[in-house]
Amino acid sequence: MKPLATIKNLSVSLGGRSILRGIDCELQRGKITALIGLNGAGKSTLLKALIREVPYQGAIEFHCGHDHSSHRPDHVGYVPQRLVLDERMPLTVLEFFALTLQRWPLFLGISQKVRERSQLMLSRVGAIHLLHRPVAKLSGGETQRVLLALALEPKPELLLLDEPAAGIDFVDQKPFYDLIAEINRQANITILLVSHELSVVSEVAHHVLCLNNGKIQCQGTPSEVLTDEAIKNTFGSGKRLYNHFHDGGAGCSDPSHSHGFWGHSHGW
């Protein structure tokens, strides 16, 4: 089967500085690749590059659609490290979803159509009870919740995720990479996600991506790239695995987070 993307001698330079060089590598349809490396190593500049926010020298192909020919896909879902928003704003997350999701502006009201999909959206990513709640009063885990559940709506064929547990407490970093193993299990969506945790990347990753100083170190199964000496040659000497996860495995251990995501309202 073809890959979703190949990034084929891939070059960026911003600035007058060279950020990343010769980077060749594929996106394989329908599974989790991580990438990973120290900051600075041009991480989030290869997710840039593939949304076409920054130029870059080289090629990137797709191939998306039923028949694999097209050459950009209908849809790209992002989720940010993190969202900034001034807490004297008092939009709550309908509010938010309603900036996106209807033509008129909010002084004229919310239309029952764009509740009900807000809901629905929500539900997908078990946020359903932070509807009515302030956008800028969230958690970093709730804010991620409902920045992920923007990002599948409509549903996209590739799904890039840069760093997206950075602001959440690490008690519930298991919860969500759970929900995003689920979201890649039940939906087949392609995704690319970005990530400082070794022990995330060996428990929900298909294929893993190491990037240093521009370039991509190695890459194969977490297995197989996960080794001390490939740890070592990417993030430097001192640095190993540790497993922080202990009831095994990447699927969704708790029901709780377990909401059958495309529902058949969908057809997904």
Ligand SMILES: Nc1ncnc2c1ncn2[C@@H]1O[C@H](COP(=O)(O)OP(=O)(O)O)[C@@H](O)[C@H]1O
The other form holds:
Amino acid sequence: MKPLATIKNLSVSLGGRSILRGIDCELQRGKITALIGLNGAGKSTLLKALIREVPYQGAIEFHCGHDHSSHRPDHVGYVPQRLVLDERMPLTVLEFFALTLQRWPLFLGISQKVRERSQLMLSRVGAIHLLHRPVAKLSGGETQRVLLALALEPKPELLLLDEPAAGIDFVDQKPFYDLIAEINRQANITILLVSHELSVVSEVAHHVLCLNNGKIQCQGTPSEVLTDEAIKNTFGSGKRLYNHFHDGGAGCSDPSHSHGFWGHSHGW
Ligand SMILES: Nc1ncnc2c1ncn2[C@@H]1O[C@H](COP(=O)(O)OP(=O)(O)O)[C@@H](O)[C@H]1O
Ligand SMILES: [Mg+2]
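Mind sharing the form predicted together with the ligand? What's above is the form predicted on its own.
Following is the full complex, with the preceding chain placed first.
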């Protein structure tokens, strides 16, 4: 099957500095590709090149649409590395969603349709209870779920997640990554995921790109890439792959536990 995107000899320079060089890789359709590498390696910049937020040389070829002939994805979902919201911002999650879902100003009120759509969006990420909570007062994990809900509407052909669990407590990370794996499986959305959690990467990713100092150092399946040797080369000798998920992992979760929120009957 054709990949969703093919990146050929991509280079990015910013402020006169070469940030990415000679990147060749593919985003496999319907799969989770993980992007790993030290801080400053260029991971966020690669995501920004994919959404054309930074200028680049080389080619990013998309094969989108139902017959894979479209050169642009209809929708790309993007959850940025960090979103700092002013704590005094009084908007609730519903109002925050309404700002993007409706065309008229918020002071004219929120329609029933927008309320229902907001509930549906939150239900996809198991967060319907957050509807009336002030968005600026959410915890790190709650904020990421809300941003994920927003990124999933309308259904994206490509979902870019830049360290989506960085602000989430260690114990809450597994459910969050389980959710990402479930979105990938049930909605068949191609995902590019930046993560430092190598154990998570080894469980949820189908393909791993390892970026080092602006270049792809290695790529392949998690078992090919996440060897002790390769991790040492990328992260130095202090980092090790260890498994803190002992109950089967996201890829093995029981489908009977799934939310079942995906598919045509749920607004996509
Ligand atoms: N707008 C910019 N101008 C100059 N340098 C930048 C800019 N954005 C990022 N960089 C630099 O590019 C390098 C890669 O950044 P980034 O892609 O954010 O890395 P990562 O996400 O892997 O931590 C860093 O050294 C960063 O300082
Ligand atoms: Mg980054």
